[in-house]
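The form predicted alone is given below as one chain in structure tokens.
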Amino acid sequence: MEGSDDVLIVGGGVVGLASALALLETGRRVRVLEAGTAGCGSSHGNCGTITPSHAAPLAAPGAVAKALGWMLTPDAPFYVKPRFDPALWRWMLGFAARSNPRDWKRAMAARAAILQASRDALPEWIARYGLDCEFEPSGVDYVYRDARELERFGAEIDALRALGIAAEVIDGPAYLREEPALREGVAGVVRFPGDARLRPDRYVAGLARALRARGGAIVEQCAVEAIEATGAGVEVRTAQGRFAARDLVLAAGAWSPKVGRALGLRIPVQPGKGYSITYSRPALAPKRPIVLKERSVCVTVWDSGYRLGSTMEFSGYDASLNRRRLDALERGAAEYLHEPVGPRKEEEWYGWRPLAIDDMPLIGRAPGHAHVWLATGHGMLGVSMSAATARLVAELVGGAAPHLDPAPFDPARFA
């Protein structure tokens, strides 16, 4: 036996590392098992926006019809690659069943609660652990060139405001006077002043450093091969030996369904492939993060760089870098921005986001297992939800009163 701990965490992404830190604070001995390197997955290359504004789930009325209409458009923002994949189509049927007004509003309320709790906690969380990640309470702007699309978004704005998420609608010409980076033709902008941004690769690197400095262990290149429930807890067989613990937290992101099969778990999560391109900062860059709504492109600017990202591609665990989808990011940015790319391209990236069948994270005890917990299914919002998820995991594993209602995230909802 290579090691025995209080808690093993499978997955060294943002949710796994944050949960490990929160558990350490409760006095637990924690070891993280990561198949690659800490923070190497979707925690690394996302746009780093902290977005209570994204409380509305993707499982929205009309979402499936729109996705099916895009199946023959490989550079569409939401793309399902045509193929024979029974697991994907079962997932799509479940997703379609939840894409109705009642479930959409219910999920939005729960997502808003965890997003706002995480956003409120982040400044103190970053300060406590000394995370040098370019955090800034900048707000995020949704930019529209089509007035009809802006008008359609009005109902979602009202729903977000009802949940306490502030939003301001700004006239296009007025916005252009304060934001010279954008081209003419902006119909209007929705500003979410409570949103923020950080540099995600530096955030997860900081979490890993803080965890090690406080006595937590991270074992990299340590793929899980088998998991066994024992009378005393859990044993895990890996490429680097066997590990045992009283409790195990499965936080392997999009890989959670594959790892969970070792325990007989059916975790309704699909890998949603996202892309980004990172550049050196252009001379004329937006003052705050923006979402180019008609093209579903996110633009984030840091002191240290500039990133275009987003898109959602359902192509399984395909490990190719799709040039067409990268080019679509640059084309979309060029429609809106005078300088859509930076002078030097630094990285082209893809990663798999763990998208649950109802676009709600699974946080809580795994059905049928006394010592196994899930923290997965955060979709595109793992960084945004990380601080509150970590605290909730520590509370549930330790039997403490939770700081927010865990019921909407309970994995037993799929049992």
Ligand SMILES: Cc1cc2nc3c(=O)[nH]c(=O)nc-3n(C[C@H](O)[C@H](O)[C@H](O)COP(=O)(O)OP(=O)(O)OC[C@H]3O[C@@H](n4cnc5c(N)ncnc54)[C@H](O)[C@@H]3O)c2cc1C
Given for the second form:
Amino acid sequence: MEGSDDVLIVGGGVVGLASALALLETGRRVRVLEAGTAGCGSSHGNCGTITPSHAAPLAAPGAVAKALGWMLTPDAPFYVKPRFDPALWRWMLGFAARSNPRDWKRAMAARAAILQASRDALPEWIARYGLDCEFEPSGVDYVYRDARELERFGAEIDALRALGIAAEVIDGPAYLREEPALREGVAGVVRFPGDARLRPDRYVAGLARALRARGGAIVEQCAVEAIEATGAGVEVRTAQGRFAARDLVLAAGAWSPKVGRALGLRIPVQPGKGYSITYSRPALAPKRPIVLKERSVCVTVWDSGYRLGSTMEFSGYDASLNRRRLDALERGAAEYLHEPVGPRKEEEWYGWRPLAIDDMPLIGRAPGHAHVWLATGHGMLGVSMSAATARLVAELVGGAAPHLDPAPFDPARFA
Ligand SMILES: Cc1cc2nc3c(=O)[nH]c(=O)nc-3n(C[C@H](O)[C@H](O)[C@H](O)COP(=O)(O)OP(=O)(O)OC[C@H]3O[C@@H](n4cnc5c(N)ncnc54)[C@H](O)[C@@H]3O)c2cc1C
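Could the form predicted in complex with the ligand be given as well, to go with the form predicted alone?
And the full complex, kicking off with our chain again.
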């Protein structure tokens, strides 16, 4: 046995590292087991926006029709690679079944609660751990070139406001006067002043540093190969030997279903592949993060760089960089921005978002396992939800009163 711990965390992404820190704060001894290096997964090259504005789940009324339309459109931000994959088909059917007004509204309220709790906690969390990650309470602007699309978004704005998420609608000409980075032809903009942004790779590196500085352990290049429940706890077999612990938190992002299988768990999560391109900062960059709505491209600007990111591709665990998808990011940005790309390309990247069938994270005890906990399925919002997820994990594992209602995130909903 390589080590016996109090809590083992499987996966050193933003969710695993943040949860490890929160558990450490409650006095637990933690060890993170990471297959690659800390933060090498979806947490690395994402867009770094902190978005209560994204409270509405992907499983929305009309989502299936929209997705089918996109399948026929070259360059569309959504793609399903045709192939024999019963797990994906089951996932698609379950997703379609949840794309109705009642489930949408319920999921939106729960997502808003965890997003807001996380957003509220973030400044203090960043200060406490000294996370040098270019956090800025910048707000995020959704930019529309098509007035009908903006009008269609009206119902969602009302639903967000009803949940306490502030939104301002700005008309196109007024916006162009304050934002010279945009080309003519903006129909209107929805500003979410409560949103924010940070540089995700630095955020995750900061979490790892803070964890180690407080005595937490991170074992890299340590893929978990098997997990066994042993009455009083859990034992795992890894690439670096065996570890035992009283509790185990499975936070392996899009890989969670594979790891969970060892325990007989069926975790309805699919990898939702997205891409990003990072550049040095263009001279005429937008003042705050913007979402180019008709093309679904997110543009994030930091002092240290500039990133275009987006697309939702269901191609299983396919690890290739699709040139067409990457080029579509640049083409989409060129429709809206005078300087769509920066002078120097620094990184082309893909990540697998852990997308749950109802687009809600799974946070809580694994069904049928006294000592196994799940923290996964954060989809498009793992960074945004990280601080509140971590606190909730620590509360649930430690048996403390939770600071937000955990029921909507209970993995037992799929048992
Ligand atoms: C293009 C794109 C843009 C995005 N933009 C945003 C955004 O603006 N805001 C936001 O909030 N979210 C965004 N996201 C989503 C966000 O990146 C994810 O929700 C988040 O990173 C998930 O974190 P995680 O820790 O669950 O998973 P990951 O970061 O993927 O971490 C899982 C870890 O588990 C490890 N692992 C896997 N298998 C094993 C094993 N057997 N043993 C040990 N370790 C294992 C992996 O190596 C990995 O490091 C975006 C995603 C993409 C792809």
